[in-house]
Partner chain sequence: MVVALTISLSLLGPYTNTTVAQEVVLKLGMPDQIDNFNPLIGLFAAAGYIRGMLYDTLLYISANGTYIPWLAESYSVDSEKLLLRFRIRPGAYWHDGRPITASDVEFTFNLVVASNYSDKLDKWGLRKYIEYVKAIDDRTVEFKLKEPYAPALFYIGALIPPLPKHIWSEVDPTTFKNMDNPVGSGPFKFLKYTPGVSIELVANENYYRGRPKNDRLVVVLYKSTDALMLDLQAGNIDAITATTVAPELVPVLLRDPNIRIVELTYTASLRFIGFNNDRYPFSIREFREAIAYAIDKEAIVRIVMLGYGYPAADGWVQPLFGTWYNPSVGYRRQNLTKAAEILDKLGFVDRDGDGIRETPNGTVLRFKILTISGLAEFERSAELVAGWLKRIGIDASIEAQALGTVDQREGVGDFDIGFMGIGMSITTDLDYYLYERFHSSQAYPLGTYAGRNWFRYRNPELDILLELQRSTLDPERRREIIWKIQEIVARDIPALTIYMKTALVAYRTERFTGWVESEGPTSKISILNLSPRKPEVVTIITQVPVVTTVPVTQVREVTQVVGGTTVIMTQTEVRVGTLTVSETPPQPRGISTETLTLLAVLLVVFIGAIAFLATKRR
Amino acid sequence: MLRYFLLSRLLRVFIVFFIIVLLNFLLPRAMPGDPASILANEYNLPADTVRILRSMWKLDRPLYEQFFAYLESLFTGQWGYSYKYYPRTVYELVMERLPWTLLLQGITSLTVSGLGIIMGILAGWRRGSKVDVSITVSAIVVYAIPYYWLALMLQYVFGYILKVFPVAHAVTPGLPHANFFEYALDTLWHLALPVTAVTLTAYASYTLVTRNSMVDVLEEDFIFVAKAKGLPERVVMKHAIRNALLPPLTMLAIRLGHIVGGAVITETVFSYPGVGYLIYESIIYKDYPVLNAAFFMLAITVIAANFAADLLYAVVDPRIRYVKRG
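Please render the chain's structure by itself; use the form predicted on its own.
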């Protein structure tokens, strides 16, 4: 039964991967215009140069030939050159931006999941109390706030009025750093507002899911048996938390799947030099190679995270491995 479960999940992964690869190729090309014409308008390129660019980038080929060339470059790792940043390669651009995205997304994943799970456990354990009502209502209110509005408000208050934190970039441009410690402090200083904005708007979903999961677990028979045996409250709470963590852990796994793609809105609002901002720039300039590479990496990590979540559930809860045949 476990083998059948794994084979069914792998087949689903393969189908989803093929659909994503196909959409990854078609969606950028469905947008009006093409990279050569956009660059021509921006830099006043002559018509001959535009024709050369279209030929070099194979934009004058039939769509199916572009697709086969796209598959070849995708699976050989030869992602080509960026249209906007030519002659820089796509691989060079992505690898340059990726560490900044991993840093931002890694910190926000810890703060979002940590704060959300802790608040959710507290609310669920004290269900019906003032603590529960306060946490739940505040989470619902914060969840309803548009992220971009909160990010702009943080920039306006703490960046322009109070001038406490910088509003853009990952480090201070042109500022020399005497040592790694100063460089790290400067980096964390620039991360303060993006991390705060993401944490305040994203922790609420973890809080609500964990709270509801905790309430459901507390209604299970084994909790009543544990209480009837006279076990200490901390022991009962420990058993309840272990069983209530499955849904938020799955959310965390899925969130980690998006870590490569970065938070496009976050990085755009704060002009943060990560993969998300690179995707935004590539959309504006129709930079097909960069978009294809970024979305391909994002697809791989999302599919891997979902597959890992399926396996995690199957290991923790054997009932999920049972699949009726026929």
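Given the form predicted on its own above, I would also like to look at the protein as it appears in the form predicted together with the partner chain.
Here we give the lone chain, stripped of any partners or molecules.
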């Protein structure tokens, strides 16, 4: 049965994938404006330059030729040159940012889901108590704060007034690091504000979902029975948590799928190197090769993460079995 499930899922994944590949090509080009003239406008370039750029980037070729070139670039892994950052390659641009994105997004995924789930379990377990009220209310309040404002405040208070954390960047500019340990510490030090900002604004959704799921589970008969049997609270809690974790794990899987997409606002506010800002810039400047590569990458990870989440359910919750319908 599992084999049938895998096959049908894989088929679906492939269909989705091909639609994405097509949209990937069409959508950026459907936006008005062409990359060369946008750059010309921004940097006051003479008409000769624009003509040169257009022919260099083959923008003067017919669309179908561009499409075949695009397919070729995707499947050979030769992503070509970025338009905006010409003659730097797309691969180079993405790769110098991807590790930073994975680091930031990885850590925030951990902190957001970790904090959110723990808070949700506490609130759900002690439903109606002061603990529940304070956790829920504070979560909603923090959730309601606009992210960029919170980030700017953190920068201002901790970076400018108290000067305990750096305002921006991923490492101290111009500081030679004596060894790897120092380098890692410097990196973590720079991560403090971005991670705090993201965590504070994003954990609430996990908290609320986990709490509600927890409350539902606690209403169920097996918990009643467990309590009636006189099992210690710890054991009861363990059973409840295990059943309540499904929804937040789904959320986490979706989040992990987007991990390579970066975080535009965080990267902008904290001048953190990452893929998100690159994608944002590429949209503004119609940097087709970068957009194609980034969305391609994003599509693959999202599909893979969702696929993994489906499989993971079965592991977390033994009751879930994939069977053929009908």
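Residue numbers count along the first chain shown, from 1. Model, not experiment: these values are computed from the prediction. Superpose the two forms; the largest set of C-alphas matching within 1.5 Å is the rigid core.
Relative to the superposed rigid core, V171 undergoes a CA displacement smaller than 2 Å between these two forms.
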